[in-house]
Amino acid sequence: MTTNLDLTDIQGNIIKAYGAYNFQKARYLFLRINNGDKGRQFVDAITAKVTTAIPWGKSENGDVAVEKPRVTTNIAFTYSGLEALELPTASLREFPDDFMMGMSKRKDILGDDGPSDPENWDKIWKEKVHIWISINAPDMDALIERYNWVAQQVEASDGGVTLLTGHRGGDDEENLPYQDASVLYDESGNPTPKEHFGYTDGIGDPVFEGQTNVAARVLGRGKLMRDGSWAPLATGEFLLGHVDEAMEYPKTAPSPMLLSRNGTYMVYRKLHENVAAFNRFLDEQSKSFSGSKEMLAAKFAGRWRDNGAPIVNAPDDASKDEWDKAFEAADFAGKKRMLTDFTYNNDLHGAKCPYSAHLRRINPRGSLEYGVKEAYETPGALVNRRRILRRGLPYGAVKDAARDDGNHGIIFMALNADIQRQFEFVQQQWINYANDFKEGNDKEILLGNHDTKHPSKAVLQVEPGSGKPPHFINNIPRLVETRGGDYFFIPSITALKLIAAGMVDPT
C-alpha cells in the first residue's frame, strides 16, 4: 500500500524526532484556558508558528523543500483543553474513554503506585491542564527567544490562558513556569544519544506508510515479514484519518474528519531516573553475574550501554568484542542496518535478550510466535498494533550519582491513534505483566513498577541444555518513578484553524 500524505497539514513532530535534527534543547510549557473566546484566539496566534511536517532542505525525492527553522513550535490539548475552547459536545463525546479520563485517572492500569502515585507528581499537575506547547531548538538563544514571544501571547491574551508553574526544576525548584529537556554531554562538551542510565537511546523508532520513501530506514523499525523483509507499518496506527493495521480507520477519530485526520494522540510522562539505586543493583547483580557488569546491564535494556548493539546478536563479552570490530568498519547505512535489522527468531527461549529486558517487551518482533509455523498471517501479528512513536530527551543533571532524590530522567512522549491498545497495552501487559512472555507476573527489569513489599524477580535464562543454570535477579528496585504526565490530542494544521476559528461542526 502507497500512502502519500499532506505533510503541510501534519505537525511537525509527528513525523519527525527532531532530536535526529540537532534540536538539542527543549522547553515544554502547560497552560490553563479561562475564556473560551480568548483561548482560541490564542491558538490562532500560536498556530502561525507552528511547525509542520514538511521536509526541511531537500525532501528525500531530491525536491527542493523549505529551509530548516532555527526553532520548532508545536501544540496539543487535553480533554477539559478541547471542553475549555468550546468544542461541540457531539465532537466531544466521539472522543475515547482514555483520553477523556486522563492519565491520572488511568493509574490503576498504568501501575503508577507508590512513589509514581499522581499524588506524588510534580505540583503543576495538581492543575487543570489544557494546553501542551513543545519548544525545541538547537541552543538555549533560539528556544528562550521563541518562549518569550508565547509568553508574549500569554500576555496578550488579556488573562483568556494562564501560564502554569508547579515544574519541580534542580536546586529543590518548585515552581518553574516550563520543563526543560536537553541531550545530555560528554566531559567534552559534545552531544550523546545517552540517558541517565547511560545507555544509547532512540534508536529503532517505527516507520509507517508514507513517512519516508527511503527502503533501508524501514529495516528492524517497519513490521516483520513472513519472508524476513520489513514493510512500513500502517499510517492509521500513527495518524487518524487513515487506514490502519485491521484496514479500518481508526475508531478513536472523533468528527467531524476534518478535526480527527491527520492528528493523533500523544502521551506525555515525566519520568525520573533512580540513578543511585540503578547502580546500586547492578554493582550487587554483577557480583554473581557470569559475564562483565557491562553484559549484565546489556541483559537489563536488551542493548550494550556504549553504542547500542542488541545483546540477541552479541550476546556476550567475546562477540560484543567481534561485533564491535564489524560496526567500526561498517558505513552508515551499514551501522544503521546492525543497530536495527534483527529478529529473535534464533533466540527463541530468551537466553540473548532476556524477556524481561527492555527492548523485548516493548517490541518483540515476531518472537510471540514462539516458534510455531506461521501461526499468524505475519510473525508480528500480535506486536504490530501496539507499536507507539516515542519523542522527548533526557531532563536534568545527576548532581550526586549516590542519591536518588535528584531531579533526572526522561520527558517520555508516546504517539499513537489508539491509547489504550498501543500505549496502556504495552504499560499494562508487557512492561508491568509478562504472561505473553510466558513468564508470569515477572515485570520488565528497568522500567516495572517494581515494590520492596513484594519484590520482584527476573530469570536470565541460557540455552537448553548447555547445563549452566539461569540467572536470577532478586528484589528489583524500582528504578523508574513517574513524576507527572497527562493525555493530549495533536491536530493538524486543518484542525487547528477550525478549533481556533470556533467552526468545528460535527454535523
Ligand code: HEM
Given for the second form:
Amino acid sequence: MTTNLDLTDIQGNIIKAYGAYNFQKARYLFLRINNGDKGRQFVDAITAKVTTAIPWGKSENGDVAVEKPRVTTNIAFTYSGLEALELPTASLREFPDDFMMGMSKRKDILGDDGPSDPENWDKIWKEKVHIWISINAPDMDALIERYNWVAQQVEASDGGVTLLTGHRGGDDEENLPYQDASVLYDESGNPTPKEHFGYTDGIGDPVFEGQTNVAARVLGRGKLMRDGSWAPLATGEFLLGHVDEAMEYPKTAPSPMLLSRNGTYMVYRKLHENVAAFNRFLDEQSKSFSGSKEMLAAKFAGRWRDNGAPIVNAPDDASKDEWDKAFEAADFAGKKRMLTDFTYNNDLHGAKCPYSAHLRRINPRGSLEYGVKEAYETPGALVNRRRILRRGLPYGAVKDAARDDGNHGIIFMALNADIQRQFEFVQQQWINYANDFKEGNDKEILLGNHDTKHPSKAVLQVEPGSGKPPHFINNIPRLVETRGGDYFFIPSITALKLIAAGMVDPT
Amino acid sequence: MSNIAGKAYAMNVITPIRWYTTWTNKLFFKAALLIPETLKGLLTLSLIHYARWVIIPRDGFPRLDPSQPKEELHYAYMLFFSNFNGSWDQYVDSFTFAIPSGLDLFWKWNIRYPKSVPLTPFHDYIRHNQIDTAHYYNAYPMAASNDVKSAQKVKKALIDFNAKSSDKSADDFLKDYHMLLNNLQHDFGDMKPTPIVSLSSYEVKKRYEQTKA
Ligand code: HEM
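What's the form predicted in complex with protoporphyrin IX containing FE like, now that we've got the form predicted on its own?
Then the entire complex follows, led off by the chain already shown.
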C-alpha cells in the first residue's frame, strides 16, 4: 500500500491533467537522438525544467508550497530512444514487448486498419521518434517562450538531437515541427470542456492511492467495493515500483529499481474525428429514434453532450430535465458527485446506458457481474486492472462541418503501468470486440474501427419485458481515425538524472 | 502446434498431489457440484466454455496397451482442462481476480501451489505445469461460447415464433415481433473473426494459410 508518493520525483503530467489547472494550450514535440553523448546532455538540459507532481498553491497548513508555474515541460522516451541514449542491454531487455515494438507494429491488435493504418499517419511517424516533449501553458505566449527555449537546447546539442517535422496542420501543412492542442472555445471566447463532436470530456479519471485529497475525489473514480463504496485503486496500476491490484510490483518495470520506480508508460495517439460523418450519422439515425437527437447522442457516449450528465441517471429527455434542475441546485461537491458517482447496477440490461456506449465499454464499473449476486470476489474483478489515466486535449479546428478531411480531433494520451494489459486490452477487447459484453463482435459506437465493407451495427437495449423492440443502429461509419502515435516511457526525475548522466546500472 | 483454434484456447494443466490427500479434493468437487452457488463466479465468467478438474490416481494413468509397463508414480495428479475465449493472460487474470478463493480451494493440496494472489507466482505455476495442445479442432472457429448460446436461443425463439404466427392479424404480429426482439435483445451480436490473441500466433496462422493457398 502506498500512502505517500514522492511527488518531487514524479513527472507532473502523470498526476495532473494540466487542462484542469487552466493550462488551455499544449504543444507536443518529437525528437531524434543522433549521438548518445550529446543526446544525454540534451536530456540533462531539459530535465532542469521538467515539471514535477508537487502540488501548487497553498498546502494544507496554509503555506504556499510551490507557485503554479507559467508553463510546464515533461519528457518521455520510446524504446529506440532509450537505446539511442545507450541504456545498458541488461536494462533494455527487461522492458515489455509492447513498448519495445512501438505502436505501429501493434496495429493488428489496436485495429489500426484502413484509414487508421500507419501508412496514412502524419509523416512524422515514418521518422525515428526517440523523445517526446510536452509543453502546457495557459496562453500561447508562455508556450512559445518555452518552445523557443527547447529549440535553443536542440541547437545547443550541436547535431546531437533533431527536432522532427511532419505533423499535419490545419492549413494544409504537412511538415510542422510540432503538434499543437488546445481546449475548444465557445462563441464568446470562453474555454469549454468540449471536444469536436460536442461532448463534454475530461470528467472521470481514475483515483489511486497516494494522490492528494483522495476521499473527496474517489466517488465513481476509484474501484467499486462490495458494499457500494469506492476505494482508490492500487498505485501500481499507474506507477511502476508500487504495489498493484495483483498485490505485487508491476512486472513491466526494468531494473534497476531507480530507473523504473515512479515512472510509467504513456500511449500517445493522434485521433482524428470525422465531424461531418458524425453529424450526418446522428441526424440520419435520430429520424427513426423515439427520443430526441440529443438523447441519441447521449446513448452513443454514455453522457449527455451539453453538461456530461451520465445517461444512466438521466435516461431520457424528461429525466434529463429533472437531472439538470438538481444539478443547477447542487453545490460544487454535489455537482462533481452527480457527474462521477454512478454505477450500472440499476441498468443491468443496458436500457439506460447501452452496452455499446463509449463510457460503459471503457469502464464497465461493476456491470460485468451481470447482476449475479456476489459472483466475483469484488464487483470490479474484471475491470480494476484495465483502468487508464487520460491526458491530452483536442487539436485543430473544424473549419467546414460538412467535410471530414480537416485536421481536428483529440490528442489522446493514456498512462498506465502495463500497456498490453490496460490500454491495449481496452482498445482491442472492449472497443473493437464485445465478448465480455455478450455482444459478439459488435464494436463500440464512437471509437470502433467500423468499415463500410462489413457495416457495423449496435443494439440500443430497452427495458426487458416492456414489449418494446430495441433500437438498432446500422451502417456506423468510422467516426474516429488514428493519425499517428507511439508508446513512451515517462521516467521519474531520479531516472532522468541517471539517464542523462549515463549512469543507469542494473548490476 | 497451437493452443488456439479460432476464438478458442485449450488449456491442459497437470499438477502433482499427494495420493493420500486426494479424497479432500474429491470432496470439494462433489460439494461444488451439489451446491451450484459455489460455481456462480465460474459460470458468470462468460469467456469460459467449460472447466473440468479430474483426479488421476497414482496407478490410474491410461496405458495404450496392456504390454505398456505400468508407471511407478510417486504422486497422484490433478488434471485441469478448460476451453475458453480470449488470451491466456485474460483467462488466468479473470480467474485470479474473480474467483481467487475457489481456485485456492481446488488447488490447495497440490504440490507447490503458491495461491492465486499475487499473480506472478500463480502464472508461473500454471505455465510450468501446462501441457501444450498438439492438435486442436474447432468446428465453429468464429463462435465464442456466448455466440453459441445466443445462436441457440435465437434459433429456438424464431422457430417457435414462426409456428405461432401464421394466423395472426398484422397488428398482433407486429406486437409479438417486437416482443420477440425485446426477448432477444442481448443475442444479436455479430459473429466475425477473432481479435488477435497474440501477434506470434497471428503470424503462425498467416504462414499456415499461405502454405494452404
Ligand atoms: C476521439 C476519440 C474519443 C472521444 C471523442 C472520447 C470522448 C469521451 C467522452 C465524451 C467521455 C466522457 C467524459 C468523461 O467521463 O471524462 C469519455 C470518457 C472516457 N474515455 Fe474517451 N474519447 C475518445 C477516445 C478514447 C480512447 C481511445 C480511450 C481509451 C482507449 C478512451 C477512454 C475513456 C475513458 C477511460 C473514459 C472515462 C470512463 C469512465 O471512467 O467512466 N477514450 N471519452
